[in-house]
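Presented as structure tokens, the chain that follows is alone, the form predicted on its own.
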Amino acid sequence: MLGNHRKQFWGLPWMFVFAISVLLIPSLTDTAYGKEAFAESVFAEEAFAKEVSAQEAEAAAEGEPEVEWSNDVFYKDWEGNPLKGIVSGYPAPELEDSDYNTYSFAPSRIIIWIANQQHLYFGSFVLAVPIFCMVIEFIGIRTRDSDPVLASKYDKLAHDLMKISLTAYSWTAILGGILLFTFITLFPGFFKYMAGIFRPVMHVYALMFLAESGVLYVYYYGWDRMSQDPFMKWVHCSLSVLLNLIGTVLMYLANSWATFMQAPGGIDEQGRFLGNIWHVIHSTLWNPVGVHRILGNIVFGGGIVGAYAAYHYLSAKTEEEKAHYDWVCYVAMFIAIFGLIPLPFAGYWLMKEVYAFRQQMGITLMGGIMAWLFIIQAVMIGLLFFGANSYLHNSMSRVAGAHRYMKYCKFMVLLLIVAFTMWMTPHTIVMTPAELKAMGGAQHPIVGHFGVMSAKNTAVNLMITCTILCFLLYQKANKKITVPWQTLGNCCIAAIFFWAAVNIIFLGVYGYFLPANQRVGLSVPQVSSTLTTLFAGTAINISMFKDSESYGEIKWGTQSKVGTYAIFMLAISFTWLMGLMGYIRSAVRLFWHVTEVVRDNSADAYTLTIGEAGKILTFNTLFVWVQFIIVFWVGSLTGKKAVEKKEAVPEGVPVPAQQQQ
């Protein structure tokens, strides 16, 4: 009975992906016709619009007052043509000074921001600490029947993680409100504005998240309850799915304002609301900014987990603390890198799509204005990168056989430099007149080639190619291959390599040789070369391991201290990398609420300069951290507590000679 249990509850874990699947099935659409909608709404818009005119038909005959049509600033049908939507809102509002507050210690848009800022980093880590521990507890059931002592442990990491983000979850829902209430008072025009439009779902934002809030707290506070029985421990772990996906579903809601923001779509020119809500949400960044997210998130919070892990690392007293938390840095550290990998390729899906929204701010992002925060942020993304790579390096130390990989290292990181300085180089320089004249223009004459996306395609795949390389060899590094086709399957991953770099570098030499629209195609081919070493060589990689021997235990305990800090590093950059971006999208919009249909007429409706910006992002970086740290003193006050009441000793029990020296 119980097996056929446990394979009732196999894929339930699996739900989460499934379900985020769903969730993108209208990308493919998207991709396929541009700005047309896909063909299930276009097919309703039809038939409505037949009912419709019946119905004014009706009306006209019975002396009523016609409805009225308009076009949809974004969405078009199969001839091109803009959808037609019923006015079912007001025009936007004509904003004035009486439709702005501000207060005397800082600018209204600082405050938005920073409150803004905030509630999303705290949103980030609580939506990715229940994927850790629904990954982690799945794993923990899994190795149960095979290794007890490490499904235990896995089992207590995840419930130590949900005991932190339970506490980061209540910290969240106040920084909520603490936004609600300075959108309201600052921007009460706008934000009545934004009120209207999506009406229709605020009340489903509501009862998402009341049933998140209710999922939580069974999942937590049923942890040693549902883990007594094998049958309930599945239930449990099926519990986590769900709570992900109505995570999930949250998070996109909540973007949904975002991207309307930027990417308007279900209104018309005039900003009057055309009946579809799911034309207002569904815009055309919706998908790839939600999937950006999820990948961001789970970086986000893997190098929290991991840096709070360090810490205690760097802090433990005794041998068994060190390797646990040791491990736990492990754990945290392989799961940010499963994210970090395929992040960029979601930064270049979102570029694609505003891109095709508005050529024109995708230049003013790429070779406009915001081009230098770009670098900025090629530095950032360069930083993480040789964190993660420094992180596997220093842990291979630890590891019995990995000697044999160490020799590489050093080439790995050459080559991580090389890439990364061709991955920051600017097409044009900031110069003085005179320099100007002596160069003979803005661009260099040869480092301004290494500026343009042929050459940046190339460099950062090079360098996620080059980090999944080190992670395979760190996965292999305390195997002995027992196989008989182990040099045949060295071969294949070391072709497949090869093979994927002379590709990328192929296409980024022969991208020169093209005009720029062909040029941004070839990037699909060098992502692909890519992802076949990702999931190809991963694949064989592991399928190599059966019946493999160990090289010994790994010491876990033993992390280098430069490794450590490696961690600290990767966290921090992320965070002040996720201020800069989240910037850059929102200050893209330049004087507008709604790009093209809502006017920002406040004072402070200017684009900050990078120094200016680069201020507010760390003091937005060194707030949230702080934040941080009380909230793990908190969650660590019960476990403090517990501690102490099992070392208590009852008054008039002897104590022993070694406890009383």
Partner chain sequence: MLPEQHDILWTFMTIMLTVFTVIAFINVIKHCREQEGINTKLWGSIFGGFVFISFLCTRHMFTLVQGEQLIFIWTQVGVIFLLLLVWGIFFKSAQIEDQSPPLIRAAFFWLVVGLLLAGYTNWLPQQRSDPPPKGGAQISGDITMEDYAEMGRVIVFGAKQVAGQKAIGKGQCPLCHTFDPGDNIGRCPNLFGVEERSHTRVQEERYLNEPIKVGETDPASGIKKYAKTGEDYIRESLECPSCYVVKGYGKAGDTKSPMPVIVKPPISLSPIEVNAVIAWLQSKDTPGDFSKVTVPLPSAEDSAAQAEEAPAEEEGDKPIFVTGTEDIQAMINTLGCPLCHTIPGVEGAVGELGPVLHEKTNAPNRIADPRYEGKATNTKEYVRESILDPGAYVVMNEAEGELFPDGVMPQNFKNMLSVEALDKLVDFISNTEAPPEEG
The other form holds:
Amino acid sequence: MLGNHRKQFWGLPWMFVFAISVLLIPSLTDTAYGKEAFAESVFAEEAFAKEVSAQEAEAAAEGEPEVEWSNDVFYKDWEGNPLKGIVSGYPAPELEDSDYNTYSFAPSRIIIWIANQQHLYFGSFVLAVPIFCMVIEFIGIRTRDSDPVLASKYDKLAHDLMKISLTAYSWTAILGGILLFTFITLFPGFFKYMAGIFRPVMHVYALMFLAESGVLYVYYYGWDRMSQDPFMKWVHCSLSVLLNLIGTVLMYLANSWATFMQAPGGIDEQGRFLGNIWHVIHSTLWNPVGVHRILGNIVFGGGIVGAYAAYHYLSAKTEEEKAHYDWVCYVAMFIAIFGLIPLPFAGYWLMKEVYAFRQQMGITLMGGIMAWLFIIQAVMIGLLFFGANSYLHNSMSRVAGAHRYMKYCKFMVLLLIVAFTMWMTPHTIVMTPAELKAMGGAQHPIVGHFGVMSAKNTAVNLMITCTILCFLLYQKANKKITVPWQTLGNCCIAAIFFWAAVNIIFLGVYGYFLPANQRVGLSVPQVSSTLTTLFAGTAINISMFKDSESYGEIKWGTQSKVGTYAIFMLAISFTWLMGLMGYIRSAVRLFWHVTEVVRDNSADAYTLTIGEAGKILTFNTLFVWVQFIIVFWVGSLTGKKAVEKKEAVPEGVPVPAQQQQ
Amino acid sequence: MLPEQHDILWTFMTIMLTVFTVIAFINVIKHCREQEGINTKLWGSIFGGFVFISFLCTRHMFTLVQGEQLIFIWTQVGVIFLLLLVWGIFFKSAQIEDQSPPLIRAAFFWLVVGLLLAGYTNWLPQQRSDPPPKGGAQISGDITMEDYAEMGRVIVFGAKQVAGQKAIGKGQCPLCHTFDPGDNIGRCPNLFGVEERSHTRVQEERYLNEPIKVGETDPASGIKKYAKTGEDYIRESLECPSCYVVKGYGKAGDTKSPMPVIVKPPISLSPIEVNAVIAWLQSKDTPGDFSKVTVPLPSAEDSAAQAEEAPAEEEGDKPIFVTGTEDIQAMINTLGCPLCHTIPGVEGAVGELGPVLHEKTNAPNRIADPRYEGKATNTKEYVRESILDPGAYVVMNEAEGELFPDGVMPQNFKNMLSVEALDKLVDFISNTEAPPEEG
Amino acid sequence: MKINKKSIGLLMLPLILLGVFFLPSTVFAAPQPPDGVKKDLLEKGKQVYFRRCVWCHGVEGGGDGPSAERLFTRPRNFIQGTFKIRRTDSGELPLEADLIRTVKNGLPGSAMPPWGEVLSEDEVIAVVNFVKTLVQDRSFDDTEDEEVNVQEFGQMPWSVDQGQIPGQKLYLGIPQADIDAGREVFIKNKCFECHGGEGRGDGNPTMKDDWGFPIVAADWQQCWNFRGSRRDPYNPFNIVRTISTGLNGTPMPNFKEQITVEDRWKLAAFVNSLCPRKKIDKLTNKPVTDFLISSLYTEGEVARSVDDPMWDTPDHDPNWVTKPKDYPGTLNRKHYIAMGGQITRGERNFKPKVDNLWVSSRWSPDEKAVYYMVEYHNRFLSQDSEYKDAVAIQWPGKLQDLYGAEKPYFIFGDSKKPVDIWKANFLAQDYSPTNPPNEKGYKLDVSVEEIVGHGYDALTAKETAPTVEVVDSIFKQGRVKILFRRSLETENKETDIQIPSESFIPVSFMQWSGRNKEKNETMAISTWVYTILEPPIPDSIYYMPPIMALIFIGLEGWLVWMTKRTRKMYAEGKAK
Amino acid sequence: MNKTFISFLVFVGTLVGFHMGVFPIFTPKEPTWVINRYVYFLCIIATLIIVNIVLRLKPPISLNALVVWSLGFYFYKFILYPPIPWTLFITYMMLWSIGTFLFISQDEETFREFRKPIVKMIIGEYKLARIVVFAALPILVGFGTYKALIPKFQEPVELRTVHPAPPATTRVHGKTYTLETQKNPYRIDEQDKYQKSFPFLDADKQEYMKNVTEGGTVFFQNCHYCHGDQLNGLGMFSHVFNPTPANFVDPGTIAMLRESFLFWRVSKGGPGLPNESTPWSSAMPPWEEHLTTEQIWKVILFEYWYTGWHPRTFDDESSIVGVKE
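Could you output the structure for the form predicted together with its partner chain, given that the previous block was the form predicted on its own?
Shown next: the complete complex, the earlier chain at its head.
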């Protein structure tokens, strides 16, 4: 029975690994595949453009009214010349004071930021939770034959989450409305311009929203009815896939506004629309931002569900409840951490695209005024890894047999701290002039080396590897391995980790001896080392569990308080970090509404200090969680009834197996 | 954020603290109802009082701004501490053994973590980045000649120069003049090589005597003809176009220039701006070499003195736009119509580059002209069409016996006019007719 | 106590090693041929020379590389074979080891950097040998006409253990009697003729080196600028060596015959005692700049005379060396402000005559005024009223408009952010550089200019009534002291800085040496440092600590109560 | 208890003994492989571990935590050299404290064990300890308050961005340069080929070395006062200025930048910097006032030749070069 669950359960990471690799393919094969595909489309467009220009020349010869052509700001044809398009919009306005409205109590830019961020948080919530539901429901269906009790437990969890999602969905719509009104009222001139360009997208967006609602209602209200029949259950499950698809499309459409503002395409230098809406939508950052957000949403969803479960765990009255919520915590964390691991790589892709778009923008981010925000981001990432590891360590203690591995925990903590110290050392150190003199220059001869990219890559890869190792140990904790090749297997795992670490460190050190442009290339083998430990290590580890014996069961419901608070920590860090990254991405436009096309001429065009931004971020975080609490509370209003009903059922239901572990 | 603005986080905190007092109140009431023998009225009113005080605090918060808010919130935190103390006494006296609910503990944890993060960001050194000044490079030191000539260029062409399009700045020069070798629209002299010409020109016999002599005052601009140097000549040409008229470009036997006086409305360049234009004219043919520029750089006092006179110096960047709320005179002046047209009823509108606007009488004739291919059927439509699409019908210049040049009139009036403004303008122009003595 | 002794013993260890180091010199006291050129190293040496050295010393080694014209002291001309830092007798060629040491350690106070940190040992030896071949007038291989006598300097006769500074020896604690004896030697040998009465090198303004370039005597109060003093600037040995060997090519003779070795050490002790002890930045071999000038809170009136005990400050850095006597009032300190040539804008000054200022400050709330005393060493003042000597304090003009770390441009401000400059121009009365040392010093004719700067070429004198005054000033034995005073607030809020107390105010300094024809932007300048008007010790210091302690005791009680309660609840199963 | 106390004494004794006795020996002027401060630190740790193992002390987790935390403190305070700025110190200590916390809270048992002595102390099982601690803490707090109230000033910290984002274009001597694409016109050949050539000597024979020589001449007439004869930012005037002049030998400066970036920085100097890079205190002259464009490019060429660094290029550029060769 035990082995069976394991198999089912471990399908989950594999699905994730698969999904992530699919998402990562475009970034890894970016140079080869991307360029060709791009070239093809460009060729086609170029041919079209030539044809058109030939027509144009003819027309001109005949004296027909001429069509105005202009150069695209971003898209280039295969020879590197700007793509041409027919001007079909108005030039970007030079905004004046009359194009802005303000409230006296707070700058408009902050108000719109808050409105935007709140909407985004909820957007992430309603996008992430269906992904969760989909995965959990799918697992539930697969488990049904082997363990109906567990299956119903999964199913119930998915249903419960969906219920909350439903409330959150309407909440999101309200916040979206608020955002829209804020935008229109505070930035009418700018909104007019954006609306002029994105006109068709807005309608599609609205229609998609309608479709999303429809599917959502059918999915939720049809839950009980459709779960009667196995076939209908599959249909139901595929509805969830559809739901997620629509949700993703929605998110991508919404992203196109943001990415257009940051790195516009499809318009000319004056900001005139060149007639191709697809160009406007899929400007250069569209894909990386989208991928980054999907992963981020998964992590965020995990954080929310984790915190929700952790809270219920703390307030649980009965042992059963405790065991249940402990288990939910675990599932949520598991999903969140697996989303977290590839997240930095998606981030690298995004940064690469930013650099490719405008080097200045990249430098502003990494070395200019935004650089300190990245230090703060480093702190947050560190908190996430600390939280995740702390949770894992604490979780281990409730697994029988884990004490074999517990003694290694402290070394892993040491490694984490050392790596994190490297990761957090800023390139530009804040110091007094006297300290500067004492140090003999702006670069410290020792810790100064940690300030550059090589060290950072090394550090983050080591941290990830360490977390993976921790996971593997957790998996093994209560297994008595019986396969004949266990020594070999263990050696293999040890070797993989050892060589990965050696490789990562070696490449990190080697990077100092290379010119900067070649150094960038080293991150690829470093990342692949890390991913190897993830894939190969997990694979070997799982295959060793065949016919393994157990040291004992997992004592669900005995999670320590530190572990529980670690989950709170993770949730709040995710939320804060999400806000921070959003702020960085958006603020790097500095005083532009649309980079280098529409200038922000309002009084609020300055970039905030870190401290002011930090306060707003904290506000956003706390505020959104207050709303989440309200949403959960609203969700629990109906839930209570169900529980009461359930209590009436005689205690015939056996305790779920997973709970017994 | 400005110091006089509100800090949202602190306001939020006060609201949350008030919510906390409410939670405490509910908790106390709950206990009172569950347990016998507690003085419900006493405890209820005490905690109700806390709620009330907290609420007052919250209300008060909205009138404060940043620094005060931070101080204020500490006093409120003091109130909360007092509440906690009283709450503890309540539990003790009622002998209730209860732990704080997880919600409170979790919220406390969250608050602390969130505030620590905000604190961390405030612990780092702060730096605010202001946007660079509008329209051009950042000048942190003094203005250089290069910047100054660039300012002149902006006055001529506008800040946004777009290839393949005739960009027109505040000076509106490109309406008539051209600046590249071989490029001539035939209305006004090509200004390529004007720097070289300016030096020789002032020596010319014709300059010294025609149409007026050096030292005499030009009646149109009221300026005494004075040029001795190249710089003087260029400035004089801007301020007193009729002091010297290049052969073939004037009216009345090349004695009267069609060019408007550039220091007067509607263009009204300031002396600094005029100098900037001169600097640009003198340096434009030798990019990067400013040795030929003779105008002095403006000092801070100059611009300060000028700022008092003419507050809006940056207008060069702003696109011209009329909303229709202005009176018709101002509107027409803003749009620059008087530069080219003679419009009865508008003071100073005696331009001769374009047709005289006697549209009440002319328009019907124009529509009836066999050359006319536009869509207008009545005067108003015709006027509207002529404004928005000047090329639809090109009027014959009766005096010269040829068509007025096409393409001189700006094509972009549609971007400069609001709907009301257009209506107003059309109404006005449709009713223009020759003054009585002529008619 | 025990531990202290132990560490003293450890300090002694290097000293003993030092003694051992000098042992060989006593062994090879007899005349010997100069160290010949190692031919096999020449190719390598040439490579190093033409990559590293040629820029200053020139292709032929004539000290005429591209940078030579703009350097004071000029780079060494190798052709005649004169080298300053040796252990051989005056006029003789140096040992190879001397040259190696010079190349490795560089020459403080000049542009010669320490090459030992860049070049390997082999490269240094190679380049030294190559340099030997650049000597044309003499030859290191000439064993017939050339001989070298390696001098012996004896051992430092004192143990020096006072003053502790991490990683740096201060050589304090030489008995006062020996220092006084050294002073006698100083007077007897007329060192003051060149080095001035107080050793600031202000004796003789007309000296020239062997090539006819002007040269000045060393300022003994800035021993970190002594050639050959790198890494150990306070070591009296540097001085003994120079007295013993002289400096070839300069007017500095050797005193090998005139002064016994013992007396040379005593003289060195005297010279050494003049040099203020500061923390020396290892990289640049200069004292570490004080970036904060704290203005001392003074009750009542501040003394308006530079000689007043109120303006006494200890020579040595009070952080490292305990004050030798009690000063009236609270101990003030003088802050070291490094100065460099203004080589940024306009007419640049590559050869500034002054490379540091000492600034001390007091302020009085009763007077509502602040005082800044600026003192600096300048060997000779100007007599030319067109090129007056001057020193200025520069402030941001509009402090209230600055956000965060923002400041005006440090050279006369910029167009947006003006600076407020208090400039004191002065000429000394009855002064001539060739006068004998004057112990009373010279009175100065000071005129104060208040300037608003919007850039180095946009300076305007203020038209408002003068607010800054120089209340006292003196030029004495090569040292200028100027005491500025200004009220904290003035009526002209537009261009005058309004000085708040208890907040950090950027400030920088400028100095013009008239004799060096410095004027306008040709000057020496410091970077922005901060000054702060220190508040008095608040009254709350008497009652706040007990209050905090009481609150904490309350917290402790609460903690005990809470813990007991929780444990009870756990015991009774009411909490989990 | 007894053993715990011994263990505690061993720790304190070792640390004090090492710091007073051994530390000066291990911090000589010239660090060597064996005798340096980091080896010294490892020695302390080794000594502690060995003594504890030999004496079979098995210190409890709370003492371990104390030891771990203080060793971290000791490392950052005394061992790491040159001393790190206090902002960094606080950051590192924060991390180290988090790490210590993770160490003690890795599972519930260790956490409980860690808390046990504290709780016992609070509820009065360890009476003496409670008296000592409860008396000492308020005194410490009072003393801390006293310390905090004494006016004491340190110059404020300043943040400075060393390599700010360059503008898209820059105008030098009337010509506009697009930094994204601008290359050094004098970079006519791969500089590595000239590492064995010499300025002045080969200037007649090789075009490249001629430019390097001219660049070097300009450098040594104008730049070395700050950036130093060794290009390490330690020129004669370097100690005066803050920010200190850039060290070109450091791999973090010109080795990471493109020549066009240098061109911008050299031409526009300190006043051309954005605010985050403190334009008001940079002593870098806007060299366009003193030098010609050609001279600026040659100086840049010289700086790369002299230090041996290669200017940063971009992937596309290098791949194009690769194709050509």
